[in-house]
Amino acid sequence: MRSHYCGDLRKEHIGDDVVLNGWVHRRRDHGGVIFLDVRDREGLTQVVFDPDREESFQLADSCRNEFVVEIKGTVRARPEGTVNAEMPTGEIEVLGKGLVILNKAETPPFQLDEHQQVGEDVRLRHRYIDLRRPEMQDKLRFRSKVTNAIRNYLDDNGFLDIETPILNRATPEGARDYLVPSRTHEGSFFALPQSPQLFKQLLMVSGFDRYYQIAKCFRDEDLRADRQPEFTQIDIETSFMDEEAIMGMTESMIRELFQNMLNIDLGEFPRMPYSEAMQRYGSDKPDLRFPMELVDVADLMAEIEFKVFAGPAKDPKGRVAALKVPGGAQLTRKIIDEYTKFVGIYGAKGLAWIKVNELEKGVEGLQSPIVKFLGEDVAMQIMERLGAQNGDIVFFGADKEKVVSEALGALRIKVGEDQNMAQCEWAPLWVVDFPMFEETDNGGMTALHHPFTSPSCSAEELKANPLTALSRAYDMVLNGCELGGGSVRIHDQSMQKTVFEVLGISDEEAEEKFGFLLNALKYGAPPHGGLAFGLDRLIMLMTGTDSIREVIAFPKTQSASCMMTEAPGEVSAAQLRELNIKLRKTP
């Protein structure tokens, strides 16, 4: 029907006869001349209807916002003084010679201009209208270009795009599975994949060497701004490549992507061990745009009488750390109280602080309710260790190591954002040398990544010291967001059994849940590893948005529901009977 997209017309089209299809974005009546701004996915074009073409003029006059139209006309230059430099099509307009209203539209629930402030619930309920907005179309068009660039890069590097099953067997991967009842196997359930992990490893055993997939994944977990129950993953697996080669290849992909799509040079990605990231930044995905660091002061606090600090300082599982905020002495008590409430989210029982007013006066130049409990020697030693200057503020955390790291690590980011302390726009890095395992609350152990990650040590060393063993895992981090994570996998059956043994997974349980993988490892499995990127999160960062819901066509809410289709919904009793399911009412 159309000859051109509205947003593609330029001055080189002047004199051309065109046919446009789209939506009426805006109608204006200027002294007997009707202007229609007609919109399609590529942009806007101004169409002018003169009264000398009476039929089309009357139709144009009857048009309202969001009417679907077909327009025939001739491209011409805009009159002098009316050029709109803000629009790509601002140098031209179309003289309308014919108009067909293909469909009328009711008044939409909100206007589609970029300045309109609309609640997210309204936008999600009418997502098909929200997606007409130019900024939403720009984001999804950008997403399409990114996935195309990624496919091209991986294709050019010898990777094969191979689909893996959606209906799988439930496997423990750190989050709840979405379960699908089987009609043909009474009492049995499929699980939607949290990732294609096992299948991509089997593809390596099968000899495909380099695999990728833009894969849908599903996790039934509590949601945040950067989480969805269904999300898209750039899944990559390779054979005969170690971690250095895998990191180099995927780093090159991301750097090329940013260069080509945004004209941004990310530079070389530094490497940082997990232990260093936790010690200096309180996070395994540190945001290096902010210069502040956590500094341990437990050795200085261990002998003071103030048990709030001395207790955790003497506890082998405790931590006492300080965070210096340059220029932070100007923070009001109200703001400090807000920060105290903020760290409480992470389990901190409070937030001690010291304002550095006149350091040359010694302890008299420090302002804080806790200085009197520290004593002059300890207080001044802390200031020296931190390199404190007049005008700074120092925040303290004292608790279990996990609580202190998470609370002060999150506070570091919040203060940095609130005080505009970022020293650069983009800060990528690799976090490496993760522990193989971490302790659970009941004294057991769980895999920090997943149980198929290869350790850096031998099986004997792993069994002897599981909590000090490091893995061959790596995470790519950008601006405090984990872009992707991966590892070299276990390709030896005996090592895989050792890991299961350390995790308390019996031979019977391992055979029941992973028997097909263990069997595959018997038949010549190559050394292999891979990495998976969160596509939604990557697009969110690249487009400068705050939520992945802004870059997904039809997202779920934070309660994992769809406001547009009202999913999840109830099913009929007949469907439940067919699936041999009976609902139990929660009292």
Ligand code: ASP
Second form
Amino acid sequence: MRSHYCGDLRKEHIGDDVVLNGWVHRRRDHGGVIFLDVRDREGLTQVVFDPDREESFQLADSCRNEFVVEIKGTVRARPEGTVNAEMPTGEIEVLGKGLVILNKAETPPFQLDEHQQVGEDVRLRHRYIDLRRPEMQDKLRFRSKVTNAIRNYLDDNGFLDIETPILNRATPEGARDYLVPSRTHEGSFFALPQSPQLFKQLLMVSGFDRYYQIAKCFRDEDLRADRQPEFTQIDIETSFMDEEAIMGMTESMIRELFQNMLNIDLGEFPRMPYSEAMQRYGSDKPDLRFPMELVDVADLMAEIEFKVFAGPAKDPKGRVAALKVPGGAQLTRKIIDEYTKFVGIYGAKGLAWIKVNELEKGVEGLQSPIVKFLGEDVAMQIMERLGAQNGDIVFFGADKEKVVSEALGALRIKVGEDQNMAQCEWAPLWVVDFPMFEETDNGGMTALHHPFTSPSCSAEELKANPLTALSRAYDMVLNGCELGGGSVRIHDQSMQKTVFEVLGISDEEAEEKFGFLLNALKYGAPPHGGLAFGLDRLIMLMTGTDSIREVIAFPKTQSASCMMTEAPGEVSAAQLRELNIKLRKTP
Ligand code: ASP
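Can you return the structure of this protein in the form predicted in complex with this ligand rather than the form predicted on its own?
The complete assembly is shown below, putting the previous chain first.
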């Protein structure tokens, strides 16, 4: 067994006899002396074998990259001139006195320090090798420290870690379920949890008062760069605490975490109502590192001839907004074309712009394909409202409200990033006062958070004006990412029924799907609320990583498969028969 990790050896160990276990990172033959850099999870140490010890010298000479070895030796100072200041162990080396090859290794599909030359698919197929890389080891070690710190914080605050089932009935968190066929109940299916939402609420009814769980959640959605079909939440629920208390306690948790792990003071998180976030930033998770804001100009456009602007300006569901980019007049045609394509992703049909060259010359000093359609007065009024200055560019969006907010909101961040306009490194905030419901494309309604969220108004008011009703939900946002979200829940059975009714869920359906919840609410449910943080995203932000796959040991690909195990896989006819499942042949 090892006496020390390779990466832990320092000057203080000089003269110590040590036993190291690890992998041969590199073997070098320096004129009759063999150097092995031996690696384990804590780092590298250089081991020197000289020909005096014939047997171990020969063995060292036969070692290749990634062989697993046990080494006995003595720590000594590196000779003058060979100290490596870049390496934590760079002042010492180990004089190898004994070597056992515990296992050989074939030439790996890629060398650890050449991972950039191979595609991510190769790395994912051989993830066990990829995870040997120091960066990956650092990230997973960091992740472990974060979960440990969170557990300690929650434990210190009286939270109990309670597990909830993985095989469940479907819960409506708004995504598609992963289903598991039941063998013992022919034709019936379990759903994997999209979150432990209802169970954590029931734990409050049972009196546990403060619950948490580092919980796996499953959502069968089309994947974007920052999504995985299975992901981890820090799931929290409390009783007898209102939104202020819940936000206060979880904000402290995140602040302490950043302070202790990264030595970063996030300060107190500002609050912003949802409506303000949408209006000023076109997003319910605004990235406040960038100063630019969306400015509404529909009132100035309603009467112009140009239908592209006048139409949405007069439409109650439309929006016409402008985004001023200071210094943006130098953007080339090519970049503007790229931005036009970019806003197309969000459904925008084009991207109108005005470059402000010489404001003193009035409309003559504006360069733009659209100024002639706006007319001088309107163009100059817009410039005034935006506080435009020479050298700026102004982008416009005119369409349905959702399209304009999303397109300009995304453009704001893209331009901000491209032009390095961030004014600080970390910008946390709480978004509050969310609407209870939003309209679906087919004219129905859906809960913006989930249907167990308490409204801020009475049941009567909710029924009368569902689309303007606000909820007691809150989201914690950091640098434009939703770190976590939650709400004060409904604990009153009749209010829960009202919400189902507004959502068009019939009594029978509510009874069938949520009868257990409605029953529980009858038997003494305390006021309760909580939230859940996305752990993967939190680690991604804290480690400055671009892809969520880099902070998960064994992630899935964009098409929700595992390159290494090749899951999902086919199953045998016998297994299918046992489950009473017959596959439909695809034509
Ligand atoms: N269950 C919710 C979610 O997964 C979080 C919560 O409301 O606590 O988004």
